[in-house]
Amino acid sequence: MLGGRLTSFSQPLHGLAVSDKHRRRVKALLLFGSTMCILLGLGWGGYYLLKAKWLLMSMDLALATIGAIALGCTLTERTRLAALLSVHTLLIVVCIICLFDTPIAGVARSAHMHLLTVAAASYLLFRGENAYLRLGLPVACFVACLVFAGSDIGITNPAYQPPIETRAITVWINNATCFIGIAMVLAIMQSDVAARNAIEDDLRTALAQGHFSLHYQPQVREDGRVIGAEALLRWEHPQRGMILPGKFISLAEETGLIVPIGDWVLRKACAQLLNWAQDPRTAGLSLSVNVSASQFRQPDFVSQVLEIVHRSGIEPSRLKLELTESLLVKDVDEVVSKMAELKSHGVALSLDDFGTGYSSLNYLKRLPLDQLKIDQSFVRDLLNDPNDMAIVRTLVSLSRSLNLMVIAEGVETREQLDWLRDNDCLAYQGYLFSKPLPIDQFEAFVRAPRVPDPAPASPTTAVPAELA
């Protein structure tokens, strides 16, 4: 429903064309930085070659080499590698250059100014990364800059220092490139904030004006019979058209809008189940709804779900809440308590993405589950990876031992289906059967004659995670 993962390097910025624009701006920053490294390195390297300053020449050529490698990575769309290489090596090389750029009478040290640019750039580039990259590198750059700015530490032997006649020019060049680099970083950040605010406003408008809709991906048995569906959220933007959840869910999580959006999805799903209950051909269907960790952790989540279920008048067991492993990171006892209360009122519970994150067998035995869902990451390479085969066999066996229904998602080929059948996994979801459909097309799919061995959807291609 709400799912979809962002796996790009530019994770911190979510949403629509914003992430694409952010990537282009980041790429421009990397191109500018690597080009400047090449030009400065080659320019000063050539100058020091003429002056026979071999050590200084070698450092500037190292700077040019760093820039060339980073430029190559950026041009081939390996921006994360370019960023990692640039920030780490520049921190080291600039610190070494600062040791030779000791202040002299009338000319201050200036090479350390580049550390400010590296700090600002690393903060921008690594906002979605781990604490070391996100905070450690910028802090290290700032500390190094402060140390060199407030001291005359370094090599004072004139034989290893830049020529006196060029020191004043160096100050101007270093300061100018530093200010330009920082200005670019600030411009990108300002553009990101403006775009993020615009998308947040669009999300609020979409929720208020009913721009969201649900698509339904069939879940089938081994004989091809449809037994239910997973409700998948779509945003019908007035200007941008249909938007998949991978483009906006992360921002909704960060802003707290995921809670009212999730509430809307639950109400919509229950209303759909009520409609299905009026038709014998659809009365037996279940409907799976993904629940975000933020939504589940709301103090009134259980009461909200039960109020929606009871007010809609549906059979509670037809509603299946899909919970992800991220719920198990904090306060497992509270998670178990809420699940038990929902289960006691007949609401079905499924664990999605099991084995991809935090869960363990100890958690699994405590959770009052009805279903275990095999993640598509295990199904995708099932026929080529013995490890995936072993994991799926184990999950199927584990589910049977715990009296849980097991369903495999991301089934895209007949060969995958045959293997799953042969290994006692008898429920499936994936493009082999159908893509997510609007309600009218889904109901037509349910009413169509079923065949035991479905033909692949046309075309059968790898399905992006955000489609789910």
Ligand code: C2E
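Switching from the form predicted alone: structure of the form predicted together with this ligand?
Here we give the lone chain, stripped of any partners or molecules.
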């Protein structure tokens, strides 16, 4: 297995302001939940101290402690830790409290109502997470809530139960905090849906009104000659200005809009290749196009690509599709057969962000690739991190043994370039040469490429400030 370096907890990202607002609302929910735990825990803990109900007191102090830790984590922006900690511990502590909150004549159990709030909150907090967090925890809370609501299991010895005179008040407090918590979760979900719909509409409008464009980042050889470009999508928003793909691609993928957008990118890229074919200075260039996993998985993806390529009349090998390792998490056989079909028609294939995913070497051997693209996260710290050096060396020699071209992305300094060249990586892309450019500037660059100075003036030859 390779790396997995960039995989991390994903805060649900819905692009533009949505993710920020969502994060702020989630933070508010965690602050509310943790403060309630502290207040209820300390309030009841103090009361049970006076009543010498030690077991009940210690459970309420445990609740207050959970609240305090979660509050600390939330205030220091460790919201995921706060969420993980509070949902797991609350599930356990509330279940234990329920065992003491046994129904008695005239007073129903009410502590289990908190499990509903925890279920709803965990569904919201872990939306983009694995099945255990996203579904397992809410279901566990829900089942526990059902069991406590429908049965009278629990401790029946009055010595361990809350004093009879407080039971009726407890029911009111528990139900009220539960309803407030659930209302907060629903309000957050509702706001997320509204914001998401607004951006989805914006994306549709952008597509219909031609607000997307492609920028082209040169790919160069060691002698500085431009051998091709990567087409990078830009959204020229009439109000917000230029929006980078990191802000909207994930939403486009979630909503399925990536299919028409990807289609537009491919048509535009092929039209550009046709244009380049007319000019001897650009006729030999290849153009790499990013393809999302969800786009590639469309049943008619291959036929669509081939139709666009054939209609445009370009030489198919000039088009290079950049795929990522995320494609390989399922249906590898189908992925391989689709890639093989594209390859049999001459379309070139590159594995993007190589080393960051989980592609086993076994899979890699089976993929009909032309190129491996070393991810910029390895290039960034290349000169300071011996692990990155070792990884890049391995990736270069791996591509050699698999007979694949290799290109390093994110090359920003002369020193990185020299190291890569000395280690047999002979094609590069990065700010050292050029940032992604609008088409006219890219074509000017091809005519007069900016070859980096071979003798660095200082050991910190770095990315120009305006690109940093």
